[in-house]
Structures are given as structure tokens and as C-alpha cells.
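Okay, so here's just one chain, in C-alpha cells, the form predicted alone.
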Amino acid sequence: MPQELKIVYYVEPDAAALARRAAQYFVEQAERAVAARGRARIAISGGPTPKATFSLLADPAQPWRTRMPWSQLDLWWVDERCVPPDDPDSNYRMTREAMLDLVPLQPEQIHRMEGELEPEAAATRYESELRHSFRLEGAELPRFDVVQLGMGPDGHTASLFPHTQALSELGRLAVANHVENKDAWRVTLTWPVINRASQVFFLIGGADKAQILNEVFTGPRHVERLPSQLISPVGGILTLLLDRAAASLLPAPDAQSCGVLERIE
């Protein structure tokens, strides 16, 4: 049965108030995860304009750094490059530098892919990790409280490129992916389990994705060429956070910054 997905929208000056609007929210939602079930779980995505929000909310004279319940949360990754930790493609190295080294959070509580290990070993791994820590059974995905993901250029989210095998893996929790145009592995939680999770929000800045992310979420469906129409979660509202740059093609806000879109899956 088709699914109608609602696209709520909110639109910030800029890349400043963008990082301080996802700061807050990303604040709000572990909060209301812990008052419902004593935790937080949590998964995160790379990139510049996440890098700014992970160094507001370990920054000590931001309030976002005593709000967020730390010893509470358990932070997991979305997708990695194949590569050591302390490489600068790393993904955990960039959230580390940004955050990890600044905020109370101890080594049981942060769950990174292991980039360094050969690409389908390191799927393994993870899957592995998540079965052990969701506690599940068979074909059971996990469901996280948050992920936070981004867009490229060309649709992609995650690391589910256009036109990649990990685009129809239905089963697994995480996948090993090869990216040919960049001739690069990657490991990524496959689609089914992003939408398993409470809340899914995109954070995306700058007039660079203005283009990609109208047609993205106003235009045609067409999956293998723009993977981030997957994102469908279950609950039926995908949530935008955006730079006035990166909204430019969409429908005007209201006077409150915020847009709503709906579209049938």
C-alpha cells in the first residue's frame, strides 16, 4: 500500500544558524529519548556542515553542551570510508577531532566502522555490533532514536551512490559498497534501517545542493539515480534542516521558517 510521506522543512539565514538549529535539535531529541526509554541512540553522518554542529555541542559555553544527557547516549555512524581512523577522510576522525576528544563519552558508548579492515569485514563487524547491542533476533532491524544524514551532489545519502549494489540490499543491517566513479569502498547502513529509526532529519547547507535537493524531494522518483528518495522513514515524516542557500528552489516557508512538502512512496 503506497505510503504518504510528509517533508517538514525548517529554513535558517545561514551556515551559523544552520549548525546551532541542528545543535538544538539533535539536544531535543536524545532528551526525549532518554525521558521515554533511558537512552539515546544515535547515528551520525560526515561532512562540513555537521562538523560545525559537533563542535557547538561540546563547545562549554554553548547551552547544548550541559543539556545533552551524554552518559546516556550511545553514538553509532552511519556510513565510513575505507580508511585508518586517524585519516583526514575519516568520517570518525572528523567527529572525534570536533567532539568526541571534548565530551564525556566513554569508549563503550561510541560505536565507529572500522574503515581500516578490509570493506566486507568491516560490514561484518558492524552488523555484528548492532545485532549484540539492539539485542535482535532473525530479521529484526534495529531502531534508532536519531540519524542524521546529508546529501551530495548527486543525490546520494549515506554512502548509497547512485546506481550501487547497496541500493537493493534489503537484508542486511550494513553493507561493504564500491563507489566507481570514485574508486573507493565504503561501509553504510543500508536503507531499511534509516527508516526503521524514530527520527530521520537530512542537515544540508549551501547554494551547491540547491538544485539536487529540489529534485530530490519535489520531482520525479527515480531511485537508482537519486538514492536519497529511499528515505522514507516509518513513521511518515522526514524532517529538513536548511540553510536559506541549499532552500532557494523550494517553495517558500512560512513566517515561521518552516515548509511542509508531501509526497506518495
Ligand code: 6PG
Contents of the next structure:
Amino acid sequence: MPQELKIVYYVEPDAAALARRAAQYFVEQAERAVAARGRARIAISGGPTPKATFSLLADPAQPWRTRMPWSQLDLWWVDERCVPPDDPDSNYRMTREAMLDLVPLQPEQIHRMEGELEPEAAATRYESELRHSFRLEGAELPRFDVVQLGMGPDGHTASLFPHTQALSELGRLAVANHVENKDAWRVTLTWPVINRASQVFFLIGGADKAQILNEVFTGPRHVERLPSQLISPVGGILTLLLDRAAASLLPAPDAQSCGVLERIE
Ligand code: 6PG
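For comparison with the form predicted alone, kindly provide the form predicted together with the ligand.
In what comes next, the whole complex appears, and the chain from above leads the way.
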């Protein structure tokens, strides 16, 4: 049956305001999950964009650091580059430097993808950790409270790159994915896992994303070329946190800087 996807986007004036909006969003979603279930299970992405948000969350001079229910969080990654955890390319390293070293999270709350392992082994180990931690049985998928995604200028999200094997993976929780044009391996959550989350949001900033953002969300469906179009959360709502430069080709938002697009899946 066709499902309707509501894409709700919020537009901030610049990168700094976008980082603040995202920090606020993370805290609100974590509080909501903790109030409902006593725990917040969050999966985060890499790349340069979320770094400013992670730094704000960790900053004692900012309100979010005090509000975040750190002791009730479980932190997971959406994807990882296949490099050791201290490599400058490691998503884990970026997050550790921006946030983890500065906040009261215990090692058992931090579930990193082991990029230093052989890629398939790293994916299998991550999958086992997910099964164990979410107490999954059989073909069950984990349900994250919040998944934060980014989008590359080629339309990739997580490490679901255009025309790669991982796009057709429906049964696994995490897979190794070879990205030919980067000549690199990645480990990534699969898109059915991302879509099962309670809340999924994209954090996207910068003029270089305007064109692809518009194409992904208002253009025809072509998931092999635009893997971000695979993201369609089961709850029927997808949130986009954007800066003005990234949102410049989308329909103008309303007076509250909010816009809505609808798509039939
Ligand atoms: C990664 C990612 C990736 C990222 C996009 C966008 O490891 O690179 O998790 O999917 O989110 O490439 O990154 P930026 O928003 O930082 O450009």
C-alpha cells in the first residue's frame, strides 16, 4: 500500500544557528524517549556538519549540556569509515574529540563501529551488538529513538552511496559497503533499520547541498542514484534541519521558518 511521507523542514539563518537548533532537537528527543521508556537510544552520523552540534552539547556554558540525560543515553553510529579509531577520518574520533571526552558517558553507553577490523567482520560484530543490546529475536529490527543523518552532495546518506551493494540489503542490520569512487570501505546501518526509528532527521547545511537536497525531496524517485530517497520512516514523518543556504531551492518556508513537503512512497 502506498505510504504518505510528510517531510517537515526547519530553516535556520546560518551554520551556527543550525547547530543550536540541532542541539536543542537532540536534547528534546532524548528527554522524550527517557520520559517514555527510561532510556534514549540515539544513532549519529559523521562528516563535518554534526561536529559543531556535538561541541555545543558538550559545552558546560550552554544549556544543552545540563539538560541532556547523559546517564540514560545509548550512543550508536549510523556509519563508519574503515580506519582505526584514532585516524583523522574516523567518525568515532571526531565525536570523541568534539563530545565524548567532555561528557559523563560511560564506555558501555558508547557503541562504536570497529573501523579497524576487516569490514565484513566489523559489520557482523556491530550487528551482534545491536541484537544483544536491543534484545532482538529472529528477523526483528532495532528501533532507535533518534537517528541523525547527513547528506552528501552525491545524494548519499549514512554510507549508502549511489549504485552500491548496500542499497539492496533488506535483511541485515549493518553491512560493509565498498565505495568505488572513494576506493574505500565503509560500515553502515541498512536503510530498513534507519526507517524503523521513532524519529529520523537530516542535518544539512551549506550552499553545496542546495541542488541535491531539492532533487532528493522534490524530484522524481531514483533511489539507486539518490540513496537519500530510501529514507522514509515508518512513522510517516521525516524532519530536516537546514540552513538557509542548503534550503535555498526548496519552496520558501512560512513565517515560523518551517515548510512541509508531501511524497507518496
Ligand atoms: C560519513 C557520514 C555521511 C555524512 C555525509 C554528509 O561518515 O561521512 O556519516 O553520510 O553524513 O557525508 O556529511 P556532511 O553533512 O558533514 O557534509
